[in-house]
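Encoded as structure tokens, the following chain is the form predicted alone, with no partner shown.
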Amino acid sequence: MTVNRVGLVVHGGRAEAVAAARAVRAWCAEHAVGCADIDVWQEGARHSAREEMDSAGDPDLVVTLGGDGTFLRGARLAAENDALVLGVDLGRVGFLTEVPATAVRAALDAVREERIDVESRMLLTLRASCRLEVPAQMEALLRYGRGPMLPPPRVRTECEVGGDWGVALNVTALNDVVVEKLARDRQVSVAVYLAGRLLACYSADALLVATPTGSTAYSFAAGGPVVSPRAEGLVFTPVAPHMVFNRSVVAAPDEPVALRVLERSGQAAVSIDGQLRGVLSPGDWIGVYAAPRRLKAVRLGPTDFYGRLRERMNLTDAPAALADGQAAPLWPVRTPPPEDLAHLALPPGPG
């Protein structure tokens, strides 16, 4: 594809991530690319997405030069234009990005031969009873020399607003949406109610609504299931509830899940892939569901999902499966699959 402007999205703080940045500067003037840092503390503030891309050239492929952290932030600035994002791996845990720093320049070839697999990942937005803020001695308090906050979502004007509907915001989240209590002392009461239905009210630390993509962050934490990404869905996952049922849901993509803070509770703290954007009051509610754009994610092959899943939970063998003192192969079939089996995603053998 022809890649006529790239942005940087650079995890400023390891230099190995400053290293790879420079890279990819060389490579775009090389190719007469344009080439931009974006996400930014520009002026001593925080800009939307929208600003961002705009103040960037509006950049067609947007890297990420980082961990998942970094990435998380790269995919909000790609979903709002459209644009690809490759992630290059500078992570520790994470499971989204791929590309390790020494192949960069080959992955940027990659891309500009058309040598890739896009691959698209679910996205969710929201509805609310109110506009998102957050309060300024909040902001004060959550900074932790970080830096200030992102700036409260957005409303689309193209949408029907008001009434049962809400308000519809501009965001987007790759990973998940989080509704979690603001006193320690204190749990957040929220009703849950699924594709329209009211599952139950619950007390609880927090309540979280993950895509297959955020199935292995905090959701994993809390006890939820793992995902593949390919799936589709919404998984519905409670944080240290007060109550018997604490299982987590996994509903259709076109299943909204809305989340209703119950009037005995006290006020709840909403963030977004990880980015506090908000507070409710008791009775104010956030629709989930899943957003009508998605994220275009560059892949150089084909994802080794469960294979990243073993070496990043360091899973290990159960004694007792190894008892007879032989390890089960990595690539348990060898020779090309049948007919009938052709259309599944299966591994290449080894070799």
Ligand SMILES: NC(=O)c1ccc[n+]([C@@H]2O[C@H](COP(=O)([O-])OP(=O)(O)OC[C@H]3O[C@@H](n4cnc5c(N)ncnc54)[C@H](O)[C@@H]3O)[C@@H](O)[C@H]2O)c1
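Residue numbers count along the first chain shown, from 1. The structure displayed is predicted, hence computed values, not measured ones. What we label the rigid core is the largest C-alpha set whose atoms superpose within 1.5 Å from one form to the other. What changes on going to the form predicted together with the ligand:
The rigid-core alignment places the CA of Arg334 2 Å or more apart between the two forms. Relative to the superposed core, Ala32 undergoes a Cα shift smaller than 2 Å between the two forms. For Leu322, the Cα coordinates differ by 2 angstroms or more between the two forms after the core has been superposed.
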Given for the second form:
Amino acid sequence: MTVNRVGLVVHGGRAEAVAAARAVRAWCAEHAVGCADIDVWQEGARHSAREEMDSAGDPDLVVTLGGDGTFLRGARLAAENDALVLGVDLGRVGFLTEVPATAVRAALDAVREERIDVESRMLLTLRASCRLEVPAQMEALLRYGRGPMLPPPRVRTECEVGGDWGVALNVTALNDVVVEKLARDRQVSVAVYLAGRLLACYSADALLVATPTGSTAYSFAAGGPVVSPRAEGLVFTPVAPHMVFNRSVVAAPDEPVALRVLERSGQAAVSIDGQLRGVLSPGDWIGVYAAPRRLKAVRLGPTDFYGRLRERMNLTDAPAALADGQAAPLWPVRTPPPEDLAHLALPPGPG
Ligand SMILES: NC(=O)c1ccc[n+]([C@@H]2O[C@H](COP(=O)([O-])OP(=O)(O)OC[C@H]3O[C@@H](n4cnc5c(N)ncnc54)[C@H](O)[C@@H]3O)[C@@H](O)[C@H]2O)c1
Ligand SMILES: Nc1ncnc2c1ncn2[C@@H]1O[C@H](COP(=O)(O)OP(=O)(O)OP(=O)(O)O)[C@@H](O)[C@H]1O
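Just the form predicted alone so far, so send over the form predicted together with the ligand.
Full assembly next; the chain just shown is listed first.
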């Protein structure tokens, strides 16, 4: 895997991330690999993923130095170019990031020497009844948020658009697409369709569609299931629905989840991976589906997703269970697994 150019996305508000960026630039200089900073927070306007990647000289590896938010911003850029993304963990939770800051040079060596795995993760994209835009007066309110907004998503010209099938928008979500109430005091009323069939009409604070990766983010906070990132599917989760049916539904990877704002509902905001991208008025709809494109994430070894879940989410054991005994490993890993277990995902065996 030849890496000719690295794009750096840095959490500029964190000194350790700024120091780690210096280490990446030094490594690139030593190995004659081009390196460009991608300043997604540039003063003034933010740019489309295409523009960011063009001005960084089309990197084939995006390195993020920060937390999960920084990784999500880097993933959006990497997906645009089918580039690899490597997350260096300099955040508060670090659920998505792969390597500690102390291992950044070793990680870059591993990429260069092709001692890595590339994990393919599902991304979501969408079609909408109209182009997504944020009204100009809302920009002023966003100064209470995280700085400048992304430009409106462009229409995917490579797709057939219009007619009953709506406008294909160039958005990719690694975590989730969220439709949420815009006014604090007015829930949204939304009809939800799975695989083209009406599931139910919801009145709720928000409705979200998550990937398996995003199942541990907002969907998890709203009571949704934890889904292995190796599984395929779309998780629909309502947030505070005022109705009896409040469960998540997990759709198959080829089943779209569509959300239509009902006639007398309040307006709704659309967020993609936590970033506000548009406003829906009554009658508007979005259809969310698995993108043909996937994220290519650098892995330095087998991912211990459940270990990370236990550790990063501070999962605690039942007090009575702790009093009743210690959890020993389920199966010994000192010998190769018997034939009937050989096809299963188990911790690495000897050697
Ligand atoms: N109530 C909530 O939990 C809530 C509300 C809004 C948005 N979000 C999530 O925040 C995400 C954007 O992240 P951000 O860091 O830019 O904003 P943020 O700083 O508001 O992040 C929320 C938290 O979620 C963590 N996180 C992000 N992605 C994760 C994942 N896939 N698995 C586990 N934890 C994850 C982050 O580390 C952070 O602690 C959105 O995609 C959405 O899922 C969560
Ligand atoms: N290059 C930069 N210049 C200025 N501000 C920056 C830069 N990079 C990041 N920031 C600031 O840091 C914030 C990033 O916050 P965010 O919560 O997304 O971080 P994170 O990567 O998820 O880490 P954490 O896990 O600590 O939240 C941005 O809102 C922005 O204000």
